[in-house]
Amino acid sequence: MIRVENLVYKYDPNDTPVLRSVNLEIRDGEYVALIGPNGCGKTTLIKHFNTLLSPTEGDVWIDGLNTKDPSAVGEIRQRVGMIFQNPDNQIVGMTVEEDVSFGPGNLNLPPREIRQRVDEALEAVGLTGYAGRSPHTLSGGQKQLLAIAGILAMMPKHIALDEPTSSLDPAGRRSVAAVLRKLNKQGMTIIHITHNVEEIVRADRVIVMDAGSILLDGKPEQVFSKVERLKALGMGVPQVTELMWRLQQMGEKVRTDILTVDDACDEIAALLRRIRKAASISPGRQARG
């Protein structure tokens, strides 16, 4: 598992805390979603889980490994793999293929286990056939689905993604919300930063952070259901609950842990179903039903 105790950080030993005594652990095979305002401390977290940065305070800990002790970082970086927002960041091959094995190259590995780790790869994020096409020829949705295609032929325990459809078309987001569910549904750890709600109602777990803390960690439907805590920090949630938040403002008894639209309807056909009743016993209420 990851585990984050009593972490803190700071960008300059004169600066504030970006980190602030956070404590976390993720275990194998969840897929956690990380939230929060701009600046809260998503990006500098996650970036401790691969040793792009090392506590000021406190211990990371990946599958027991101590990210403070060099002799790991080989390791750790081969366990946890990161996607950033922007895919041509990490993209450093002439073609597709190139690209994605790049990584296993730099591990020494003989010939035919590189070709069978690019061809699987390649296929877990549906870009099989794509091999021999230059990068900058495929959708920004491809290059993601590439950059992750990258990460996998590394074959990593767990994938930290920082807002990675961000700059994505709607199509774009479905195909790399589709790869990550079917990743984590094979057995893969997801760390997915987002400010895109919707991607992540389906998440064994929402954090929220704000000022370098965590201030909220459950399932979604608990998160969610504190819409106005989460509109404070000006944080949004899935349009379904927002519809039962508005009509529990209005006075209607109906529950706000609700993420689907088949959920919502139910719960909305059994309001109506209480307003009928009400209605066939009380006249004065006729118009309203």
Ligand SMILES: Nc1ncnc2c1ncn2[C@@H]1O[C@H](COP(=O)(O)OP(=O)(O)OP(=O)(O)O)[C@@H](O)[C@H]1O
The other form holds:
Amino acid sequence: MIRVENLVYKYDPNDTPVLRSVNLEIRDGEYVALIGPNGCGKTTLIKHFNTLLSPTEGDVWIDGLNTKDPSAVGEIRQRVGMIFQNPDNQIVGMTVEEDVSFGPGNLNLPPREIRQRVDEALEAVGLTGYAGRSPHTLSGGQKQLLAIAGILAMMPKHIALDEPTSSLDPAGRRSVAAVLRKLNKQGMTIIHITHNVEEIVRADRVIVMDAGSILLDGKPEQVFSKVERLKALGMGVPQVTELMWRLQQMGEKVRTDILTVDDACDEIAALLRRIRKAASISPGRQARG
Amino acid sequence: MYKLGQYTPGGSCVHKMHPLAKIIVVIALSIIIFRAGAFVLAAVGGFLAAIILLSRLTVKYVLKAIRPALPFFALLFLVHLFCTGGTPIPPFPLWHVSITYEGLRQGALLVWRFVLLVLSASLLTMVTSPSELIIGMERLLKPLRFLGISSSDLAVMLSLALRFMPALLEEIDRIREARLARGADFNKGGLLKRTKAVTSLAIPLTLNTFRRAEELAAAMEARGYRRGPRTYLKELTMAQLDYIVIGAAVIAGAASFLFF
Ligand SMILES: Nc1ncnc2c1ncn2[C@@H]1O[C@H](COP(=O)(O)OP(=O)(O)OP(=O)(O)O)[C@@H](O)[C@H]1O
Ligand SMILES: [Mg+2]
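Which structure goes with the form predicted together with the named molecule, now that we have seen the form predicted alone?
Below: every chain and molecule of the assembly, starting with the one above.
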């Protein structure tokens, strides 16, 4: 479990804080989408999860370990894996398998166990056939999968990803999303910073940040039904949600906590049925009266 | 793209030898090459030829490694040919110019030395993968820990340098193209103007490199990197042959250093 208590963070002691008293609890196995406008402090927040940053005030606890405790740093870094935006700057090895072996090598594991972990990690992301390749010959999506494999070889319980798919094409994005979903099914906690609506919709929970604090926190349907507030932040909502919202604005009685085309279709069909029913009843009334 | 001394994977006994042994052999060879006379130098040539055959490389492929250095070799040879005193070769001296038997001999010998040196270094990188080379360097530098220098830190630095070299070159190209797109011309104007145009590449490159380094450092830390000893995917063990080769190389190197 990741617990954040009254977290305040300043990059510079004289500046205004980038995080203003954030409180947050993420349970094991949750899939959390962290969203918010540029510069609102998302990256700063997740960098606290594996001690890349240390709180100015407040505490961050990972499975009961305080990130301020110097003796816990190694353990915490092993528990929380971190993926960054640019895959190129996370790859350290000269071959794919060597890169995956970097983390286990830092743990001073014996070569036999490193080999086993490397093979499993590459298998999990579907890069088994690329073990001997030079990383710069991979596509962007494959590079990001490689970065994920490098983290998996550390056998973390939680993975925090900072816009991992922002430089990928739809196919690369899909393959990363599929791997993340599979890992989450196996019980891994996923904290995923993204601006991509499709990716947010699939999360268990969406956290919206603005200007260093948490603004909204809940299931995707709940969060996205607050269309006005999201729009005020300059953030997009799924097109179908916006459609339902506009219908509601026009005075129709429809739900707005709708994220998928299927649900929207059902809701609109129900609306049409109601209209038709009303239309078939009222002429009858007129005839009688 | 052909790169100088690029690693060519293979299963030969030379490929399989421990990188430390190979590095020590190359160091011993360099000492011998600069200390020995013509006779031994011929023998070193034979030795390298044998290694090329054993590693199942083609001679043509290996010789390509010397090509970029040819102008340097030619210059070296000519300087010695014309500037060494001694018995002139007829029909010289002509006017003030003369070439001598001694110059011919010395120039040829020196060029031959450099050829052997370049060959042995590029052979090393051809039959040893970069990561193995780094493990070898790490083992070689291990004694430095008595000076408080960690050889595994050096090894990580070295491998990062190798890993990021292509990325850096790509970046230079990108910046240059961005400049060209905005109307810069690197091939026009006087020397001063051109130098300025090229140095203007250096600033964004340096900034980008710092940003990259910062991100890389964060990613490495996130994967549990800390200074000090670490383990590797391929732990290479020394075979009996490796010990024999190292012993022979050390003896040969020391002998040529002391007695020639
Ligand atoms: N190293 C740093 N030094 C000083 N200020 C920083 C540093 N990194 C970020 N900031 C500032 O902190 C604020 C939050 O930055 P952060 O990177 O956490 O935002 P973000 O939500 O991840 O934004 P984005 O969506 O653009 O990635 C920004 O105002 C930024 O300028
Ligand atoms: Mg960010």
